[in-house]
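Take a look at this single chain in structure tokens; it is the form predicted alone.
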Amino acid sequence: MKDSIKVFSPATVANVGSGFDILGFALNNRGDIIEAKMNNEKCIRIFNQSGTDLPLNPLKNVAGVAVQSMLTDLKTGQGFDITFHQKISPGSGIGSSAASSAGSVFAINELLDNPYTLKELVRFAMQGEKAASGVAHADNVAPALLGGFTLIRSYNPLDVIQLPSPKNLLCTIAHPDIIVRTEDSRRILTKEILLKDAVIQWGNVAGLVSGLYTNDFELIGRSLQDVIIEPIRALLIPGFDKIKKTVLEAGALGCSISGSGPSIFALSNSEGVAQIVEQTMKKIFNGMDIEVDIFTSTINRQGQKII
């Protein structure tokens, strides 16, 4: 039995359009580098060097919560020590708090011999999740453990369900220096829509897992249209109208908000397309005097990563 592991968990982007709650998929160049160590402490000691700012309290950290309800479900009482080497910028909108809740319960399990599965990980990262929301959901958690897209089927009970994607696949993603915080930005959605509105995000859901399972580009792009939470939502982002307009013109395939935002996603079917589009986000929010991190990943795959 190893005492001692280092994992990288992808950054992801979820809602994914129409499917608030229930979409998300996991990007390869960003994500937390997470190392899990046995101690002799009996309890969880959070460690970080990231230059990041985390609460070291386990009670108050995602990863320490997350890990604690493992702990609790197998009855044991060993310790961990969990160090934060790299780790995505909170507030971000892709998956800050699902990276590093499901990063470290991957990396616990692994330490313990895989007494769970990687989707049986997925309810105890969702409590990291409420922990930094409020809510236990697990569209961010569930791809950044099983990798590519996941549709979250149900919840109660949990049926998390491993989707496709075309290879060539490209998101890219601008982040501007802003913050909008998960739990406001849940905060302000509407707790009525109108049917028809529901029937056209059913639709569009609907749309967008068969675009994927037939590698239909251009069905994507058209299902990747969120009619109920990206227009209240957008309005916490300057200039999230005129990218998605720009972007759309340009060849993206879709465009859309990743997880609560501030990130604003967009995917395209080649890297040509997909320059254009880093260029006209970049563009943009330099115009507003807005710094903005911009990337362009590909799909991954694979989820969780032992380093």
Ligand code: HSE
The other form holds:
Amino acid sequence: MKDSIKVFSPATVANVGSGFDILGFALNNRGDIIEAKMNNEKCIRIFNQSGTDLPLNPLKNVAGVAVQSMLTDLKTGQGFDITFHQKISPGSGIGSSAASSAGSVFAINELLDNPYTLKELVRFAMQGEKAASGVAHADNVAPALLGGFTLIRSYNPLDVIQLPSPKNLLCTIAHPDIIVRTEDSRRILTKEILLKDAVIQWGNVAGLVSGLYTNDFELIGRSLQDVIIEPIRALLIPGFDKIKKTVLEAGALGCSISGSGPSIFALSNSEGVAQIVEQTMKKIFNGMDIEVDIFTSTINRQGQKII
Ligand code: HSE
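The form predicted alone done, now the form predicted together with the ligand:
Full assembly next; the chain just shown is listed first.
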């Protein structure tokens, strides 16, 4: 049995336009690097070498909460040290807390000789999300664990479905230097929606899933519409409407808010278009004097990776 392991846990884009709390996909170019080791202390200890501020109290750290829920379920008193070597910026909208929770439960499950399947780990990682935002949503942790596109068909009982990830799909992310806490950007959402909006929304969810199965980029693009959540959250992201309009004109398949924001994502199916999308996003944020981190990534199909 190994007593130490290091993993790469990918960043993720949740919601994917119309699929609030049910759709997400994983990215290759950003993620956490997490090391887990057995200790003799019978408790979880968190260490941080990532250079990003993180709570070291395991009851306040999403990874600590997620791992504790797994150890409680296993009824084991074994202790673990969890060290963060690289960390996605918290509050960025690309699944920072999910990468930590998913990576930690995955690593410790490996050290314990895999008592749980990857799908079973989702519910433990969700406890980290609950600690971060008050809601145990799974649309970031499921793709972080399983890779590719995932669908949460149902929360009760939890039913996670892996969807196909078309080759040649590229995702450009713009992460402006503003912080939007998931808890806050959930609080501003309306709790009731109009039937006419629901009809548009579920048509788009079905269209997107269908486009993923058939490799139909046109269909994926025109299904990337969110008439319920995006209009409200767009108000928290300076320049969102202009960026969306401009990148669509530049040839992106679709564009929306990544998770609860402030990151914006745009999908494209060629390097050339992705480059133009990057430049467009950069120019618009620079014009508003907002620092921005922009990158393009392929879709991560593997999920967790032992390194
Ligand atoms: N579905 C969640 C939300 C994702 O939109 O609040 C948070 O990353």
